[in-house]
Amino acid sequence: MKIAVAGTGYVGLVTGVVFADLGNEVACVDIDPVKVDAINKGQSPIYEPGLDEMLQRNLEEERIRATTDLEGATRETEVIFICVGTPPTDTGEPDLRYVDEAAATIGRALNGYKIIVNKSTVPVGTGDRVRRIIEQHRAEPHEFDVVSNPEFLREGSAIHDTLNPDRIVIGADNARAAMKIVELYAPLERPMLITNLATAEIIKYASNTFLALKISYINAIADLCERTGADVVQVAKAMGYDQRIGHAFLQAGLGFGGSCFPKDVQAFMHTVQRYQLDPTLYQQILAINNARPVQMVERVRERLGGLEGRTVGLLGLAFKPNTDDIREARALELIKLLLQAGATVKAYDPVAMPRVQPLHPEVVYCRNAYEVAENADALVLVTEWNEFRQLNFERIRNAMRQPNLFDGRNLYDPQRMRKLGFYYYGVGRAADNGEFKAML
């Protein structure tokens, strides 16, 4: 099948490369000629494990190419995926200008029946909006259909998630269009759910908002655990064994960041308000999440007796492991709060430092975790990269001015850290749970 993909961000580029790997002919389109040139040279503009190798393989097989010409790509293909960004506006509503621009360009280029697939995360009603824009801009009355096909991939495992989705949602008001997209995904042999447009558009926001709710919920429980001497890790473990709840997204810590959850919850909140429904639930999800970095900095401040003149090291800057994405990253908020309080901030991340440096040149960027620890009064684990799991903590402790470890992802065992001589703080973790663990 001949496919065009408008937008080469995380969703667009991964979608295009995977479809090419499945044997389709793919044109990846972006307005940035620098990104287009890099892709055609086999260099992914984003960090995603396995993406460069898959891109290079399909370039060699001539199944994929990049271009700035969306009109030309539209004329030459059967299915056009819209995978452009929908960043939040100042009010938190999604900015649909890039979707509108893509739809207008596609409309001008129509030269026969096409299927336009919204893969960008968009509010309910956007499919109808895209249809109207294409109708307004088409020069001749060629037929077309609009489909909603939301993505559920996770940065850091995007290739795997695209090839092995839990489900494939296809929202269409025309069976002809739906069956064409079913055919496209058939090689994956995964469950497919065919709905109307509105249902598919709500599924994405409802899913992400529920996952964000689980994270904020367990963080609210973590606050209660800290007040009562309970251990949120054990609480979450017990909850997760209930098949109705599950273990996923019940990890207390610094909260969620990234390009999806924060903006999707905000967007969903605006949608329910637009239909005169109560937004309180969604407001509280965000309020709990926004408080996490503030609470962590306050814990550090209390332990050090103030932050003026202190040195605080951050382990990790990306919003999650295996990506260089810093959108809504918890580290950015921590940096801002620590600098405002007069602290010196040191940091290390395996891949994300080049993205943070232009934003915060005043931070001391280090070559590894041990360099971050040198003369630090406190260390904060921000991103649970694998290389942080098995550090030499005796070396870390000896390098620090004060051995204070604040575990923002509950990655480490509290008893082990305390035996090694650290003051250890974990989010919602019991002060001393070792005796009970030894009995089990």
Ligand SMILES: NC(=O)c1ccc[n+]([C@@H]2O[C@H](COP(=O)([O-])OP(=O)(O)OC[C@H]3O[C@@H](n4cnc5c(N)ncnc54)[C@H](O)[C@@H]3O)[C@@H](O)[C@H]2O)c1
Second form
Amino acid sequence: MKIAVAGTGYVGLVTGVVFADLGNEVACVDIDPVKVDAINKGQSPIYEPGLDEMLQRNLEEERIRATTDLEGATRETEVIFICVGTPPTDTGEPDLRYVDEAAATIGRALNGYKIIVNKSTVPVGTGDRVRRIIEQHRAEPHEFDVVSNPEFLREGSAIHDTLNPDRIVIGADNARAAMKIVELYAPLERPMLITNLATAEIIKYASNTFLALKISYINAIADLCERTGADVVQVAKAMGYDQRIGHAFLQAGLGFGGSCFPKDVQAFMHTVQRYQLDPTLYQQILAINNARPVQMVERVRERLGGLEGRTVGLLGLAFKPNTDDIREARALELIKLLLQAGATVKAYDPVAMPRVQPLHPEVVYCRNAYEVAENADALVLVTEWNEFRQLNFERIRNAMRQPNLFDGRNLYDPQRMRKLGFYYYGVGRAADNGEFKAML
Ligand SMILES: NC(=O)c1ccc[n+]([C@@H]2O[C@H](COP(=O)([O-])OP(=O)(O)OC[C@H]3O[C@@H](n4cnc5c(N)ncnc54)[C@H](O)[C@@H]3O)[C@@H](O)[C@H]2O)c1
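In place of the form predicted alone, output the structure of the form predicted in complex with the named molecule.
Every chain and every other molecule in the complex is listed next, the one we just looked at coming first.
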């Protein structure tokens, strides 16, 4: 099948490359010529394991090309995916400007029946909005259908997730359009759900908000554990064995960041408000999450007796491992709070440092975890990259001015860290923290 993909970010490029790898002919379109040039040279503008190799293979076999010309790509294809960004505005509502622009361009280029598939995460009703925009801009009354096909991939395992999705949701208002998209996904042999447009649009937000809810929930439990001498890691483990609950997304720590959860919960909150429903649940998910970095900095401040003139090292900057994405990363919040309090901040991340550097040139960027530890008064584990799991902790301890380890992801064994001579703080692990005495 000949397809076009508008937007070559995490979702668009991975979608385009995977569809090409399945044998389709794909035009990847972006308004950013730098990204387009890089893609045509076989260099992915984003870091995603396995993406460069798959891109190069499909370029060589001429199944994929990148262009800035969305009108041209629309004219030559029947199925056009919209995968542009939907970042939050100041109010937290999604900015649909890029979706609107892409829809208008597609409308102008309409030269026959087309299916416009919206993969960007957009509020319920956006499919109808895209339809109206295309109608307004088309020169001839060519037929077209709008389909919602929300994306559930996770950055860091985007290729794997695109090839092996738990489910494929296809929201369409007629069978002709739905069946064409079913055909496109058929080689993956994964469960497919065909719904109407509104249902598909809500599925995406309902799923992400539920995952965010799980994280905030266990963090709320962590606060209680900290005050009562309980260990949230054990609480979560025991809860997770209940098949109705499951272990996924029950890790207490610095909370969620990234380009999806914070923005999707906010967007969903605005949607329920638009329909005169109570937003309290969504407000609480965000409030609990926003408090996490503040609380961590407070713990460091208490331990060091103030932050002015202290050196705090951050291990990890990306919002999660295996990605260079720093959007809404917890590390950015920590950097801001620590710098405001007069601390010197050192940091190391295997791939995300070039993205943070322009935002925070005052941070001391290091070549590895050991360099971060040198003369640090405290280390905070922010992103649980694999390379931080098995560090030489004796070397770390000896390099530090004071061996204070704050584990923002509960990655380490508290007993082991203490035996190694560290002061160790894990989130919601009062049973091991010693310093936080049971209040009861
Ligand atoms: N990143 C994720 O893990 C993820 C997962 C699921 C869903 N989503 C959703 O998918 C959408 C895209 O996310 P992303 O992370 O890939 O975004 P991104 O910011 O990485 O990429 C968006 C791209 O669209 C391009 N663009 C903007 N307007 C355009 C236009 N008119 N024509 C062509 N290209 C245009 C931008 O230049 C940019 O390269 C968002 O709605 C997001 O919420 C993201």
